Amino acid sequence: MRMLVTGAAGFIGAKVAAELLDRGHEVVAIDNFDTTYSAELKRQRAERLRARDGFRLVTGDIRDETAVRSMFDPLPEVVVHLAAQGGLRKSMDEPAVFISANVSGFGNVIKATVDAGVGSLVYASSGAVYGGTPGLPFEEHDAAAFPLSLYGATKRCDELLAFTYAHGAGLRCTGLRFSTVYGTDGRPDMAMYTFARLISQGQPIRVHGHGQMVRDFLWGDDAAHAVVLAAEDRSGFGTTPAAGGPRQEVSSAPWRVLNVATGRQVGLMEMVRLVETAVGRRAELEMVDALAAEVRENRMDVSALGTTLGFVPSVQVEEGIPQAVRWYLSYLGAATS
């Protein structure tokens, strides 16, 4: 098959590109190469899938309809959406670059997919749309009306927005909320590995929420693992019930969110000793209250995953919290020298 993948030079975009080029299909995919983070990162992965067969990237922003509507052209049969601006704390301070990137591109992206008369759209959605929905773990069909950043409210947003195309233009929409991610070819300014940095620096870390919030760490090869497995599915769904679900009349309507995570929860302070223990060295703790937009727990049920998908995740923190500790390290000798 043919796949459009938006954000393909990004963590998880770069990942979900490699596997469906392994898997055999062929992908059309577009960056912007924004300085988020370092360009030159996502240049290297881009580098790497260019060089396979049946890879073509184009340079272009997804707030741009035409450079969006142009990706169309010869026409895919599955558009895989995961450009964003990520960051709770940084959605708070710079709430224009958010939903400009998140809703705006987002609306340009599943228009110009509904009027190209493609039938599936995968969506990266969050687990940051739970935010303050009371309690645990955080399950598919729950309201999730209260997130607690901006970054969680424009993916809430982009759910919504789906649910107005599966119903309006039929189209399938699957949103995945993803846990943390993690992993080798990461991005450089997540906690991890900022906490990485410092610790080797003899530097002392801040710890947020005083080392009481627990998380769930996603590997990140099996995070792009969920998205090729939602590309490919082609079984038939209707409106995950979120708040009770809709009207009877409106619930055939091909609107899904799964949960992506692991099941599996992890305290920070367990983090922080991996990544301790990866570096070789004590960490020095500076403890802090968590931000407004951080929530304590993050525990997610995860069975919709495995029984609609067959998803399981195949690291843990154990084997994946090393790997990713010396690949930045790694990363980071080479590009400062």
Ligand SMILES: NC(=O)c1ccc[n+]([C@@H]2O[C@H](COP(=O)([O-])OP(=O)(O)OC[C@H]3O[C@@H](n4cnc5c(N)ncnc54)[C@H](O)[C@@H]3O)[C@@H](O)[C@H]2O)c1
Given for the second form:
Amino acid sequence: MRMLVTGAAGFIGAKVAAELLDRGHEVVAIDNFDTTYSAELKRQRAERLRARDGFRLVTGDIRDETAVRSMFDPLPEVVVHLAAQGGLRKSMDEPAVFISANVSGFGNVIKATVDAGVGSLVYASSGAVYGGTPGLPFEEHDAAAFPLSLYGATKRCDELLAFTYAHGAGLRCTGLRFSTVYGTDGRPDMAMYTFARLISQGQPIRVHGHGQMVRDFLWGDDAAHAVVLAAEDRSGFGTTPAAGGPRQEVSSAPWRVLNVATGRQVGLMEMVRLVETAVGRRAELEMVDALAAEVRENRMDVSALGTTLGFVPSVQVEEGIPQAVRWYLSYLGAATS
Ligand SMILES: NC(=O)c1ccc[n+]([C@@H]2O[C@H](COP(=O)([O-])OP(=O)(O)OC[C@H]3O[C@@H](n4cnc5c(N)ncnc54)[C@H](O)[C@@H]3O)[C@@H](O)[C@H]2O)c1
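Having seen the form predicted on its own, could you give me the form predicted together with this ligand?
First the chain shown before, then all remaining chains and molecules of the complex.
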């Protein structure tokens, strides 16, 4: 199949593109090499992909409607939308940047998908949509009405926009609510890597939520595999009955949201201990309050992901964090030498 992938120079996007190519698909991609973190790292990912048959990447911005529409000739069969601005605190400080990329940009992508007659859209949402949702674990049936960060609110907004086109145009929309994704070739701005750098330099690390926060760490290649499974999935589906579901006459709209996580909870201090071991040095801890935008405990029900896509995570933190830290320290050495 021919797949259009937005954000393909990104951490998850580059892994998705690589696996799609491995599985014999053709990939057309767009990325604007945003400088939230190293554009050079994104270029390196893109160069590796460009060396492969069946891959084409256009440098362009999803906020530019003309650039987005140009990606639909030749016509892809599935659109995988991963381009976005990330970062909880940054989203509170720079709302316009997030709203334009994550909401207006999403609007350009979904409308172009519908106008081109492409039948299926898979897009990155986030576990951040759950925010202040009461009750754990977070389930797709929850209303997800209380995001704590503007970033989470933009992702929830995308899900709502998607419902309108799933209903109005019959577009099959799959929103993937990723937990915390980490791994090799990752995003150097993630807390895990900041911890690794500071510990290796003998500097104190700031541990948010006094170390009481709980996360579900998903290996990057596993996250990418879930995206690929969703992109290849041809099965029919109706509306995820979030918040009790819609009225009966609109409940056949092909709109689903899926938690994408391991289902295993890891305390922040457990993550710190694994980073310390990987670095080979003890951390000096500075315990601080959590940010208002941070969810204290992120526990996600992953049963729907398993039953609908047959997804099983392959890497747990004991194996993944040492690999991710080793990658980061060598990346850091190469970047600063
Ligand atoms: N990594 C995680 O822990 C995580 C968790 C939840 C959700 N997500 C979502 O998954 C998706 C991929 O995340 P990632 O970790 O690979 O992030 P990333 O920042 O590495 O990748 C995003 C890519 O999109 C590109 N991009 C940003 N704005 C763009 C624009 N206006 N036009 C074109 N390209 C643009 C960036 O240059 C980047 O290459 C995002 O939608 C993100 O919100 C990620």
